[in-house]
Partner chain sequence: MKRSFFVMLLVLLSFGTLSAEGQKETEAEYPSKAIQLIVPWGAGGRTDINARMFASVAPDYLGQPMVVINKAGGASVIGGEYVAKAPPDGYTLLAITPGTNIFPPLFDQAPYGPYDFDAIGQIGSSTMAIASRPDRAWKNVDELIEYARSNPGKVTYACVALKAPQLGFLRWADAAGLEFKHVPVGNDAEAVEAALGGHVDIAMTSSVATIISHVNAGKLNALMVFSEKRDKLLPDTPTAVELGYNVVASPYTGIAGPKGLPPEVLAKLRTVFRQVMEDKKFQALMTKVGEVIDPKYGDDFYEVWRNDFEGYSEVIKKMGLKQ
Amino acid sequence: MVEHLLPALQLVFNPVNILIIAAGLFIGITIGAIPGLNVPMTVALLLPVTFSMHPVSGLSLLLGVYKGGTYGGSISAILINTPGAPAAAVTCLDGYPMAQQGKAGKALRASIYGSVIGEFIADLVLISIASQVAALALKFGPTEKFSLVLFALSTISVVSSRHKLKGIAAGLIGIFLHVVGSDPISGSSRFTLGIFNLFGGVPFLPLLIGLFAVSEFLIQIERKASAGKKDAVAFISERREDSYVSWKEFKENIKTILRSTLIGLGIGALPGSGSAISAFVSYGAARNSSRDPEKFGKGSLEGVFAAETGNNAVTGGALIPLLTLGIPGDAITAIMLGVFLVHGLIPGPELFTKSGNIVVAVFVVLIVANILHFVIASLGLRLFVRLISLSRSILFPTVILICVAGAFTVNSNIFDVYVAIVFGALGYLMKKFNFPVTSLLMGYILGPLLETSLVQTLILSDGSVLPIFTRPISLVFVLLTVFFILWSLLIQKKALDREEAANGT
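How about the structure of this chain only, in the form predicted alone?
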């Protein structure tokens, strides 16, 4: 591939292409930060625009949107407890408490650092050992995917912190909500109550908007403004250390960043997995290996690093099966496949031999996009932080209008607005009674993959579940699930013992 490096650099390093990458990042960050809008929809809308471009320029635009949008969801998650993307729901757990403590700047910087480092390392792995990782990913059949999802679901106990039974209950509700609609195998309707709009299932974006944005709006309504005081969303600490990540704090989180990057890279390389699973697993792994697990959910910097690094490392991992095997890793890379096909490029082994200059150019674009990502996100950070200094009476009504509009415009259906309102009320009640809404969302996201992989496993094994315990990779994930749950319970017991000892003294 060395002989293709100079032509690739010439393709990438021209002013127009650099501007295209920057524009893609800006669009992605903006779209990702606005609840109700989503990156796959944006990439799909921009796809026709790329048909008239050079393939490298078209891919530069979409890769910029992909990277920027994956990070952008953390902005609203940290500032207003409303994730702009599903995977950013995990970032809410510690990012929003940090913002309430006046540390929004620190949380946002941790999000930037984790995102960019996770992307950068994942891209380096993509460049160096993509084919080997893709070969391993091919060994994941339905049985292995079921065990992986089971392992991811075990993190509900971690995400739920003290309220583990409530977290499990919320997760089961989320799985049940997935069941509403049409059976993926037989096509028969389930639990639709005769409502035509539910035949396709509970719409995802309205559910996400309701659980987080509408419920937060209802909670904010309860808060009364005090006379003579600025009714800001959250105060901004004047201490410099609350707005920056110190070198000491960064060094303390290097292991978390590396671990989450590997998790994101591995899960991203599995077709059909996605960043949400990676964020949950990374967060759970960080909490179980942390010296201070009781701080998670209360404003842990380590929690923000874990969620955002694992979330964004998926972008590099998802490109591995696309480039090496022609199999998209997620919905966004599936859309990107169209750019290759329109220009007569067939992703797979032959792409590296017949169009090596394009492949190397894509690798260069990934590295340049990471650098620009850091610059653009850092420049916008001060503006983002200033948002929470706005009055709640201005910010939250504006946010709720954007969210309602977003819920409607996805399918241009007023039913989706009703769904957002219903789940807003449900999310409000869950927060009041300490049921973690993140666990419900996790169950809903993982439900389709859990059901499909289980059914496929049973079909292939004539109704037997033994392959789950006899196939090597599947067995590893089953054992990890058991270990994860037991380790989580042990950590909780130690935390309770420390509290009892402290109260006793």
Second form
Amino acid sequence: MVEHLLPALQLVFNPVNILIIAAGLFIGITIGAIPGLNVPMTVALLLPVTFSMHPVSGLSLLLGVYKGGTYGGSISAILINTPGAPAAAVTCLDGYPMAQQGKAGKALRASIYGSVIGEFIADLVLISIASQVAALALKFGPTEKFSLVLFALSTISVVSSRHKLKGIAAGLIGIFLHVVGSDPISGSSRFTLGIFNLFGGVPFLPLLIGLFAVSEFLIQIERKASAGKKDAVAFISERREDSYVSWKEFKENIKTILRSTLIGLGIGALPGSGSAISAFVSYGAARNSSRDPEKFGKGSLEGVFAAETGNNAVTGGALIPLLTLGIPGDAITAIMLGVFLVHGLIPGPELFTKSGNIVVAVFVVLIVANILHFVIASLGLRLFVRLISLSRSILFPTVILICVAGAFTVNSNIFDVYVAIVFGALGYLMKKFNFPVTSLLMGYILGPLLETSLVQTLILSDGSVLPIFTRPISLVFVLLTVFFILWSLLIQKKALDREEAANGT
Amino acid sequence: MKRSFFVMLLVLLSFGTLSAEGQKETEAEYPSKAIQLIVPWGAGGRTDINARMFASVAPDYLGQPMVVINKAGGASVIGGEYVAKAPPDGYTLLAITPGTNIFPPLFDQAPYGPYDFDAIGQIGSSTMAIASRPDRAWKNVDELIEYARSNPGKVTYACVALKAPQLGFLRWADAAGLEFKHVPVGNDAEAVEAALGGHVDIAMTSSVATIISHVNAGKLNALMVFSEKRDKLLPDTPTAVELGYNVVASPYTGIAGPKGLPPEVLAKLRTVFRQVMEDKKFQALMTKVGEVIDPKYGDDFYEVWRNDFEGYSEVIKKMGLKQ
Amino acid sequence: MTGLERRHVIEGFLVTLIGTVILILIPSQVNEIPGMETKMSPSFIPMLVGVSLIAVGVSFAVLSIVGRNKEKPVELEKEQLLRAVFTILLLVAYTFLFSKLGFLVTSGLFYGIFSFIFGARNLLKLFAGIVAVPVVIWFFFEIIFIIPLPHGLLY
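Form predicted alone already given; the form predicted together with the partner chain follows:
Shown next: the complete complex, the earlier chain at its head.
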């Protein structure tokens, strides 16, 4: 590796390349922050642009977009309760309440620090022990994946704090929504109501746009138009400590950051999972081990750190199976695989021996991108904060226009826009009746993993569920699941007792 | 205020150019306006890349731009239906793969049939292959056949269900009189992952590209390919045909239009297609993205569909996969 | 039964209803492909979801009746709900017209409507938004991303 360092540095450190990384980050953050525009689409559209570039430059651009886009979703999540990317859905839970308390600056800064640190550590792991992590990831067969999904699902009951049953109901509806379409396992069509548009399932991005962006629009429009002059989206506290993360607060959250980084790294390294799941599990884990879990969902700084670190650490983790095994972990890395192939680099065991210079250059790019990410995001922050002092009558109509256009352009299909509206109505009702929309999203994302891994397990074991409890890694996750649920019930009981004591009854 | 005026002007200008375009549409010789190439899958996939490469060169011979539009959804049926039911005027074309015109009609999951399209040409095809970890009881396909014969239903293979990989595999297993256990996975990468991790015995993938690196590194043994001829990347791996099984299945990517294109339009498109395939720039682009050009023109391409549809129909009938 | 309890019972009932509908629909909506042996019927997960939803809904209602549910619901105001329903109808109309008449024209119109509902009364600003916002979005998608938006009759 050392012998490749010098040529790699030469490949990366030229003004054009640094500019390309910065451009990628900028594009990514912008796309990520705008609900209705999505990162996989952007990466796909930039792909042809990279054909004519040097492979390192091409990868720099896409890695920048990938990192920036994963982070960018948190900006709109915090400011207008509308995640720009699926991974930021969890960030809404505490980021938006913080913004409503005037602490938008603090939440946005926490999201930058969490993202950058999570990314940085994940990148270091990728650079130093990628092949070992990949070997471990391969040990996850269908059985292990099934119990991991169980574990992730158990966090639904943790995350939906006080309305556990409602959270579970929402999660179940999410799982059901994944069922719609033709089943990839047995080919049977399910719940398509004879609509060909539904044969491929309920389209994901329109669902996301509807559930979060359109429903928030409906909530916002309820508020009577005030005749007053100032009708800003949210107020920004004048107090300095509400806009910055103090050293003390940072120190208190170091444990959360490290834990979330580990979770993100692990989940990222397993192909087929992804950043939304990681953010969700990180958040659940943080809440379960927090000193004041009641604050979660009401503007907890810890919650923002957990979600944002968790989802950005995935970007480092997901590159592990991509580079070492040639197996992409999500839609974005799948397209990145294309970039490698375009330049005659075949990711997999041979990549490191055959094109060491390129691999090391990619590593250097990752680190440089981390630093630039911090700089660009911090510079952009002031601009974004200003967005919420914008008049609601300009911002929200603009957002809904972008959402409709975005829902349409995913597949150039008008049906998808109607899907977004239907889920907007559903999301609105859910919010009104205290059903957590995030749980529904998790059910929808985890549903396919749950079903395929269970079917595969049963096929391989000739119909027995025993392997789930006898295979060591799987057993660990089963036990973790049980522990997690019991622990969260205990926390809830404590909180209720305290509340009753406080009420003096 | 100044800015908004400028913007207004822009809008008016775009209105102007648009209506002018609308007027000269009729009567002129084909093609007189931009041609839409519909990709029924999301952006960034293999079909999409192939289509974009084609669309970047075709205008040189068409004299009109070609716009790629991703119309995904409904497992590519939405895009397929859109083109099948578009007016056959040559301005709406389809980037076609078996995933659109063979498999959905095969299982009655599409509002169109496999032959509701006019074949323009095949750009390329990918080589399906089976591979195993070297620590299995077999080192090559002969040993595998022997082992599977004495252990019927024990050997597991992972691949995408009810598409080219599984149906191709079943055609071969049926011809060889063998029985395997199928483990359905979502895509080729997952099949390779399951085989690398030792969770299944065989990975069946629809493209050699997904295994080549592992084969070269000695982590997987490529056992057999399902193409007509041996693959350049795997010169030592036999084809099913060589071993005496009449199974050729190579998922294609090509260009088609709605059925009933006027003869002169179809002829023009087929000519342009051939010119693009022979274009040096196009060939260079395709080599760069790692795709092998394997052109088939006009009716030969139609024959490929017929072979596929009939071959797969037979196997699903035999396996009882359809009433 | 207090109003609060009644609402919780209704919520529980709704969840139970969704579960029941799923269970009822399974036979007609799951079309299995015969011969695909997968050790687990494609109806299994929908069935599991349906049964669990019923269980969750019933226990939610029961817990509310015995007074173990301390959740405070969000206030529901008739006027707010009407506003939401009206907005949804507007969005449907927007989508429909957007596919028929084209993106630019309809987006300008609906930006104006929505902005007005949100309280914009400054005509100059409103007009500037009507023109500028759709054009910028259009520019972004069609020119930068090269993804066509519907052009319809009027553009």
